[in-house]
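Below you'll find only one chain, the form predicted on its own, shown as structure tokens.
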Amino acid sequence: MDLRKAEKRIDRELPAGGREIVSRLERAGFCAFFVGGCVRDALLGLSPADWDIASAARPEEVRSLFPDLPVLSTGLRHGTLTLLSDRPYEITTFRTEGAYSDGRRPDRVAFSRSPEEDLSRRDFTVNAIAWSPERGIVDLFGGFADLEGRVLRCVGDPEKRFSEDHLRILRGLRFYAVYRLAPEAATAAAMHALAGGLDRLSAERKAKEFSLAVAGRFAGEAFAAFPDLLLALFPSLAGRLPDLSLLSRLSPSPEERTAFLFFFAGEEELFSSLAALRFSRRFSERARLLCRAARTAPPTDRVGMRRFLAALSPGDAEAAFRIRLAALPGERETDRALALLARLRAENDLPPRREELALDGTALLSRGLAREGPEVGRALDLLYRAVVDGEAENRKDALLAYFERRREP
């Protein structure tokens, strides 16, 4: 793509908001433009989430000049304002950084004119593309031949880009598993070389930037590239790796990777380490019960499947099987169970859901069935497994009739 048609397609997808702030900043005076993840992902075909500027105005320069729109100070120390306009604008002024002693952030900033310099500061190349409707692509670093060649590679020195900021090694890993972007030789030997480095970043920028990258499109080419990586966030999966390059078999779920990272390891291995990480306990139980599902030997009745089916969802035993097929390929049992799934849902024969049971333990105390406490929750229990098993129908009187016989002496 030449760069005039790469121009226009940023254009068609610049919202209105954005397009009158640079405006705006332009006729003031200061020099400003979209930088960053839209200019790349507009670049890409993709529909930008974000659309970020960066410009010469001071952020009290800003502020003048925008009375009419509500103002955020999300980053004022940085430089950087929040307008809000159709969508929220994050303004950062031009910068240069100084020395990066705790391997995060800068120790300090100074503001810039200059929009060459606050471009030479940025991580990879395909980041460090700038964009206005006025002055068109600034392009100082060769990003553009990058992104059409699928290249990562760091503006400047890999190794001083990383130790500056060791989240950059996890960017690099994402940007690989979503954009398929392959670390070029330099990068590559330095996100290996530096690795060590994330034990120095917060718990949660891991799990946040893993979780980004396992749901990659292109997830098992990035990980089986970049295994000492996935070793650096869970020390536990060390000699215990299924294939990585298989990751992209699965669905983009990360719960559903991650159990599938964790499937020799074993579902206790994966939860102390996702807690270590603080995920989320939704993420952390969703993968456990998948990995857990995953171990566990596929069915190969239709009694068993409905078993199997009562303690996780249609969906969820499915992601379990494709799981187990892709850390054991070619396993048998598993191609079984999963037409035997397919079956039952052709034939609407899944078992209801627990809170689904027609029969509640009011039903039971009234009549007498069963006394208050434990009692009734293990006749639920009986009663639910007899729907499961096929041996009562799911209507009310069908389960107090069956109980009733059950009682029988």
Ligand code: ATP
Contents of the next structure:
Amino acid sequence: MDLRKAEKRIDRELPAGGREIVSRLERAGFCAFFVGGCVRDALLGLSPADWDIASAARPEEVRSLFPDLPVLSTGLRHGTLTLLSDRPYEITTFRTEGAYSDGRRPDRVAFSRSPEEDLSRRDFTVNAIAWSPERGIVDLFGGFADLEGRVLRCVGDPEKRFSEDHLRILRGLRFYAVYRLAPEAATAAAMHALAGGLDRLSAERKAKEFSLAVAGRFAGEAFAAFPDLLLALFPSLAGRLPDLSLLSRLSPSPEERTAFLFFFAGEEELFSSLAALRFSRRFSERARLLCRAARTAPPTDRVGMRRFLAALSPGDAEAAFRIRLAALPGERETDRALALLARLRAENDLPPRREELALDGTALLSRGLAREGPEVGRALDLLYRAVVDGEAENRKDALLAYFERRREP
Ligand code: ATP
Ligand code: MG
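For comparison with the form predicted on its own, please write out the form predicted in complex with ligand ATP.
After this comes the whole thing, all chains and molecules, with the earlier chain placed first.
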């Protein structure tokens, strides 16, 4: 794609509110443009989620230029204001960053009036392309060519940039996994060399980048090329990794793919590893459930499958079989289980869920069929089991009749 066409493409995507903000900044004499993810995504033919603006204007100058728009000042310490127009727009003052002494954050940031300074602090060439309707594409580091060649390249010396902020290593893995931007040789070498520094990052930031990366369409290729990064996040996977290139075959759910990664390590290892990175309870529980189900020998007959489905939704069961098949490629039982599940679905022969049982405790109590207390639960368990096994139909009269029959000696 030539540059002219690319500019037209971004221009088509740009919402009116953002256009007006940048134009007003320029009319007031401040250099301003869109930069980062929005330019990258628009050039890749995707619709940007948020349109971030960088500008020479200081926060107080931005504020006084837009008395008509509500403003949020959450990022003010870093020079970021959010203007609420047709959507929120983050406007960040051009910055340079001081020295990095902790490997994750600059010791101080200084405002700058220079667009060149601001662009050179950015992590990758593809994230350092700026654009505005007034200025067109500003591409100081060859980011456009890298996007076209699907190359991930640091702005400046990779070792230096990754040692400044180790999060950039995980962002790099994510851009590879999501966009298939393959790190060029020096960038890749530095990612490997500095993987050990990831432990300086907070658990939350690691968890967030991992979740985004593992869900990427090209996660298989990216993780297979950087197993050392995965091991830096989850050391307990050492020696127990599945074939990482198969990640992309699974649905893009991060919980499902995490369950696959821990297939050989096991669900307890998964749970404690996720807890160490402070994943949400919801995420961990779901990944553990899928991992456990995938590690269970798949059912081979109809009743076995119905029992399996009493504990797991059909969607989760299918996910579990797919995870197992990716971990144990070609396993015949799992192939058959997938086919059997499809058949049960097609024939509408799935067991009801426990709460869909056509009889409840009150019905048993009012007929004197069970005494108040644990007996009720046990009776319902028995009835549910009978329905799942196909011994009783899930109708109230049928269940009562079945229960009476069972009670007779
Ligand atoms: P997305 O929003 O799609 O996740 P993004 O690239 O926009 O990707 P943001 O976190 O929104 O990511 O950051 C916006 C821009 O700020 C980036 O494109 C990049 O130019 C710069 N940036 C973000 N994080 C870093 C970092 N750790 N080091 C250097 N530059 C960064
Ligand atoms: Mg962004």
